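In structure tokens, one chain follows: the form predicted alone.
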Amino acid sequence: MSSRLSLDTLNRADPAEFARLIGGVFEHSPWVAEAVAPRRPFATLAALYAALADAARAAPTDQQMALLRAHPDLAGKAARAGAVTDFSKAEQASAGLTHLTDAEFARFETLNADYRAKFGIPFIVCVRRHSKDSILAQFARRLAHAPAQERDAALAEVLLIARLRLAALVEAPDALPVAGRLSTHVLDTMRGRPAAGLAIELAQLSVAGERLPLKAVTTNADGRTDAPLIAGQPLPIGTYELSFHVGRYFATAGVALAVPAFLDIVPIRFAIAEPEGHYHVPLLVTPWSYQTYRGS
């Protein structure tokens, strides 16, 4: 039985009782949902969000700076301590945040200090759709707006995470487009057939050369994965490697190769810029040569 709280639900409840079950999606501030409460009963979860997000855009402004400044710093020392929310907590957690080395944390302070000096609000970005190197990239090029169009970014970064976190916590019979999907398929095409028991390891890549290991799989009968790759969530913008193992697989199908082979491991090495994104990343292969693009 899911856990979530159900549409009919929110739609059934009191106006104290339904801020109280949504108001956490935004940050320390329950009158978005106040706001939105004599509006019920919303037909869908998209309607919800879309009041919810209208009722942000509309708030003055400095009603809306207080909803910004409601968001932590991020890796900051409220986060390295615990004393964040529980939705700010997992999503920091997401982008590997709360595990920094002490010059990252050091880092992170600089530049969030700088931010808040320019601005009077923390840096916000919705982290599960990002990587720790995108992050560090949307500091540098959000410092150089101006203060009004920083607000808008930030105002833009909040309904993002308000998103997912209403996603996560409501059902409904509609789905909010939250989630992007990374998968692949392997083609024989020396013998023109599915790549079957082919193994494929999947690692995100950092700008320091850092790898890290998200997946390993092998393909099943039609030469793809019994499931995606990355699925059911955004998917961090940042540079990937798809590895896969194309030596051993003609070697197990009794293909006479070189030794050592010619084609050993293939690396495919990609960028996702699209969180919500459908990424198709399929191999071609033979055992002296390959062709990859981006599907559908």
Second form
There are 4 protein chains.
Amino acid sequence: MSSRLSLDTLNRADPAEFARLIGGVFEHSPWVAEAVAPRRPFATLAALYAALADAARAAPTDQQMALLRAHPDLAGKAARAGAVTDFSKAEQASAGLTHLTDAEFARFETLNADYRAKFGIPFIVCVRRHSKDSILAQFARRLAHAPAQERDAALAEVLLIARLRLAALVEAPDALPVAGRLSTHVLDTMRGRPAAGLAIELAQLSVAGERLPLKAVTTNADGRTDAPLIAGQPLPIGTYELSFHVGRYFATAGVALAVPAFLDIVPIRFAIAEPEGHYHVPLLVTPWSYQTYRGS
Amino acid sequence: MSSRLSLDTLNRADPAEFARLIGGVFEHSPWVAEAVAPRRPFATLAALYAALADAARAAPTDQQMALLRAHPDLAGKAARAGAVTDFSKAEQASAGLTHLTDAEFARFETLNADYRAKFGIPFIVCVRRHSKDSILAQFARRLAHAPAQERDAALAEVLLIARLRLAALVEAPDALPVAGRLSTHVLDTMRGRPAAGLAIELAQLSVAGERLPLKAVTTNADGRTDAPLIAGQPLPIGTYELSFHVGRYFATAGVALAVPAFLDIVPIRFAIAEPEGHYHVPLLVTPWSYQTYRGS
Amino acid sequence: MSSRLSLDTLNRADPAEFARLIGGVFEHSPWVAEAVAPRRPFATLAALYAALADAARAAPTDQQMALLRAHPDLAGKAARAGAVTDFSKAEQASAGLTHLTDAEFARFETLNADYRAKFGIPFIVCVRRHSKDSILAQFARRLAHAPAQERDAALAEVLLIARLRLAALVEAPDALPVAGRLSTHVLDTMRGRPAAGLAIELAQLSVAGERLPLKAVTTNADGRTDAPLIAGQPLPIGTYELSFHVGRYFATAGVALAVPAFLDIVPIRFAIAEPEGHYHVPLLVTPWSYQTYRGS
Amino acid sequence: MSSRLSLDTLNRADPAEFARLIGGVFEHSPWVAEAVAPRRPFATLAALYAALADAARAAPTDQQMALLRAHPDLAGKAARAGAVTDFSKAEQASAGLTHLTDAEFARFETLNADYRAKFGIPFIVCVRRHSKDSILAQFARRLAHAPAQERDAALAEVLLIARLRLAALVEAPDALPVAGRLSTHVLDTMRGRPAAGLAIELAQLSVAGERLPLKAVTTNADGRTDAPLIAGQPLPIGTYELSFHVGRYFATAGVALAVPAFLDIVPIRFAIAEPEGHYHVPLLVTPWSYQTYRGS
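Go ahead and give the structure of the form predicted in complex with another copy of the chain, now that the form predicted alone is out.
Below is the entire complex, every chain and molecule, led by the chain shown above.
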């Protein structure tokens, strides 16, 4: 993606240019941008986003329905037919939706079909905020909705997608709250100091028991990682596991351990529920004990 | 196996009967029992075992070598030819050695051959104290021994086997220290009480990443299990994992949790190094934190 | 006090003897025992106590009022005039009420007077279940009661006193639930073993900041104390502090510590709310960290 | 004290002015500054300090002795006679040495006298790095030194004092490592969030059991304190206690607690050994459990 637009550029563009620059934020529905063009200038990106969201929510039902229908099918034919905008392909890839097995694809198609049959719109979800498992959980939950309730849910997802796209598109002094952060910190409570040089792996776990490696790092002198484990993006809802190489850490430090060591690889499994949340998952460890907690 | 003999019976039997009753404790080598028969009566089983061990250790080298050669090959042809005593088949099954894959069997055979070629005796290990992985680790370590050093190591294993067999065979007021214990205890530190009704699974983990389920239990009103997780037998050296169903416990208790819950299944992975040890691995847990340690 | 009576003796005594043996359990009010004599024999002490409690609760108001009036003033003139039964003097001593300073005595007298003026009965509380501070807290809370409400509260206290007296008086297969227990357990999580030989002091803390030493012990090989810190009696409601001599423990063990050590004496302060409760307050400790929790 | 000098000013001053500006850093001994004046300019304050330290350490013994003798007696007559420089009075006040009781003063005087009698110099210690108790501990330890060993110890203290004075006097891009930091962080592990609005008191404890309140703060929204508990100064060696008002925190949050609450005020007692160290002493707490550790 090319470099970002400035809020200033958006404020100063003529209405048609504004609609063109911003319009892709709502899939094939430039009228949303057109509705807010007269409300410029916007002092902050948050204000621009709020105005777009207001315009979408205030639109007549039939216009909202058109907005919803314009959204591509999740992993559906449209996704493979190249009709999806550049935004949508990147988004679906992040949830592993471009890597569906035959069984998964068939399942998604069936669910899409059931959904479309009931609601007359494609199933819309901000995939960057989800894992495959949480999207399937969404399907189940939302298929049970009444139509008006589901229209609101789908619109809410369209707005979440729009917010992410806007954040990627526009550079502004204020940042939209679209990114979460996952970090850790290892304390060697046997020796009262940060555990430096301790290897950690982060993986995502699926309900089916698959393990998807995400990152491998080593702690720095402060027992932390130079960069957060995940930052600058929404944290996909789902289950994760941190594997701390504790045995190797203490062995390298020359600490006498049992053979085999009581603690070798320490797995810490937890779930992320808030994609925009800050999750700090430290480990306090000795060769014979450890604890973890959601910190800050 | 039939019911156990009494120490009294052993003390009062004539020497030939004593040798017959006890002799199987040392594979095809009744001379060990014959050597200690005159030292009866024994006040405790520990004293009887000590006398047998002394006799074995004090025997001339060639007699020790004969004792070692009389032991069956670990998972070798002898194991499949039915020439192994009843004792040995049960023992090898417990380490999964009667369930070897073709690759594993080939590997064991190669190691056995290398070992026999170097030392002229079969590889002997008290399999009840081991997992498949720890036996393989033993092979590697002991293949590097000098012959005299390895004769001592092999004899030590014969004595560990003998001690287990004796404990199974003889009922006495004193118990030989052949059994370890693994237990747990779950404390709900959010509400300051034992976590009752919490489901736990215990599994053994192999180096290759295989998970062998061993037990599934639910905590009682005191947050403990009615019986220890493992007791009355040596704890096989190796890696284990306790899976605590924390999410379900708190959900059942009506505690408001994140969706998905920060903690659902909490895995605690640890290794046992002492088969006769007491391992108490508690969990102190809230919906957002937990700790564990080797307790007592 | 002389050795205890058997339940059997109580069951077989004639009614007058029964009333004489049991009567002192209710201060100067033998009618309670007289009311239950015909209901013998009792299979358990719990059943006997339940019958006595029922008789007291079911009595006409004026008879209950007489029962309440018959109870000695807490630390009042009656306590110093020798008219209080043997039971009451021991009980009051346990809450430090025979050791009142002039100021405290004046305060108690004033509260007693206010109480008596409002309710026409002496202030009754089962002092063995309390500390001086919790008795004062009781005064404040109960002075606010309406008369009928307070009559119930006072009667409840009379029954708690009776239960304790009965437990001290009668030996039976079943024990009345009158005793609590306070215990601890120290785990050295640096070395994965019980902390043996660690000195601990238990003290009671008053609201005014006074520290009353109760016990000094040293942990045994299992990191526990040979006997519970407190057992066989109600645990007085109030604040306590355990002081664990951690610095000395690690220094003795030859662990290199900072000078002065980060942790020397570790104070654990907690309150007991249930005199009949079981409080297990362990310490998991390294030279640089510790944790505690209400366990079981 | 007036505003600080710049390193640039010191570099550009003529030698006499330099000696005058810097000279007070070494009590009545301007020759140290004179010795380093020719080595200017110094690029960093650390380089200036290193040069001054080198000059002091390289000086002939008799000159070092003169430097040591020029230092005021700790809490001695000189301290009360007004002959002490402005620097020394502030320093002694910080260790409570201007607030000595008669007994303490007599003790210090006796120790000073013993020390002077043995070594012929006054007892010198960088008091800002100490508490009263740690100074007394120093006396005991150093009185046992051989003269040459003690001369080194005393000179080391003079250099520590000089470093602190220099840091206070000179503003430079680099900061001398003279300040430590004490901080805390409270996590509510019952609810998985920072404990905001929790009151904390910090006090210094003396060996004699005196408690000197230092600070009272309340945690912010992140469970931390807006400013560190102590910063910008050396942390005096000694024992401290943090009192966390846990009971009030949970009660305010509407959490149902026992009456009285199991945890009300939680005391965390620890010692600081490194005045220039960073001590982070967090508390992870529920109404029924807590832990602390030296973090980072």
